[in-house]
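Only one chain is shown below, in structure tokens, and it's the form predicted on its own.
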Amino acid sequence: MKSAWWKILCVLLLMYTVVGGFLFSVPRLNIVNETIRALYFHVPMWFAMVFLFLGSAVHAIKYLRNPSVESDIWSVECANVGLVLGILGIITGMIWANYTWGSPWHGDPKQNGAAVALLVYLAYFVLRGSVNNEEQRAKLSAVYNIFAFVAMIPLIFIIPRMTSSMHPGSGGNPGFNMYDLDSRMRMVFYPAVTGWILLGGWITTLRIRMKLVEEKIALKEDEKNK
């Protein structure tokens, strides 16, 4: 039980979440109106993503300091979910940015530039994919997955701050917490986000096991067939 405790937490801040998202009050803004409320899922998705992508580039160095197979597992599920994680940011994105905007890719920065980096996630698995054995595999994969990683922050934090951007907090564009973040939305904005980050981290966790148990499972296989 005492290790369920932050599972328990993870349940309610999304049921939370949900309820308030959809039923608390909001501010009432110009064009954006009630797709504000996107924000407690959009912005909390790629909150979750950028944790997983860096759990997975740092299981990443430590395979290559002491090459395990369990550091292998753990830097490939922690890509796994984060890149699902992003996929729905986009989509989300693109949902607000349809009714906000006017259509659901504008061709924003900070849009390609999410694009771009969900690209170079889904080359790591396409590099996994190509190789055959497993150690040379584990290798090129842990560098190319810290590159993945050192190229996906000037892709999403700093390009689309330096360019022309219709998103909040880039371009010279405020960001939400300078003028419509108040404390009704705070109340459900960062338990948003921490429900997020630890509903990702239950999904890896999860998926790792797994990965663990076949790895037994293939290992006494093999046994017996010797």
Given for the second form:
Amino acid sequence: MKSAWWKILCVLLLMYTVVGGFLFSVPRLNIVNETIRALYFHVPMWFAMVFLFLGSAVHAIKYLRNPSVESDIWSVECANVGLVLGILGIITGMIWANYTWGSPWHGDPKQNGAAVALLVYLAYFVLRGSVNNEEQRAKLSAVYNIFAFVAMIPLIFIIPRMTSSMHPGSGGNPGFNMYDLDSRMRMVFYPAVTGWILLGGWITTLRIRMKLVEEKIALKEDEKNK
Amino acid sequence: MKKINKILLLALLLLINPLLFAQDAEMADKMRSEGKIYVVVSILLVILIGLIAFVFFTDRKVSALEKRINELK
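The structure above corresponds to the form predicted on its own; please provide the structure of the form predicted in complex with its partner chain.
Then the entire complex follows, led off by the chain already shown.
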């Protein structure tokens, strides 16, 4: 429990996020109304996803430089939890869009880009599922992982900014720039992002520890069966 | 497993139902009342349900591992 400080921090930050997110004052805006508070829950999902996908790509590179089961497990589980957070991000985005844009799916460049990025990462797991040889699976998926990360960046961060998009922070819309300047919202937004990233990391480390134990059990089982 | 799928589907339908309901003009339905605060509530609920479901499946995997350890002994 010595290294549990960041888990405690995660819990405290998320509790603060929920309380502050629902109760602290926010700018009064038409159409958006109170849904602006979803900023503290929807956006951090994507922050955490990108953070985990970055971790996944880093461990993929690590694997290619120096193949080890550990690097492979890290890479897979970062991508796994990242994908879950991305799916949650897209569902919450659809709910939000329904009440502010008028329909859940607008074909907005940011929405489409995010959906394609998620499909690219879904294909990562399809690829892994289709190779039986463990070493080959790890190597192939590590290479694909780097491509997936490189593809995700323009899909989510560049293309939506180049075209017109209703999504705040994208082209043709000053969006949250004006809300971001609101220091009241920053007081909750930054802790929220940190808290959700920590939670994503926490769940990922649990999955990694589980997979490492599974690896050890498999080794023992092999020894026993010999 | 199938039971869980059914529960998840039901939860999803319950969440989507008010969304479909609110498609036409701004009526005084729940999701648009009180400055649309229930939209934020449902968003947080989706995140919680999603993460809890994920933790639940992880829990089952850990249980399976525990079983394998016990069989080794």
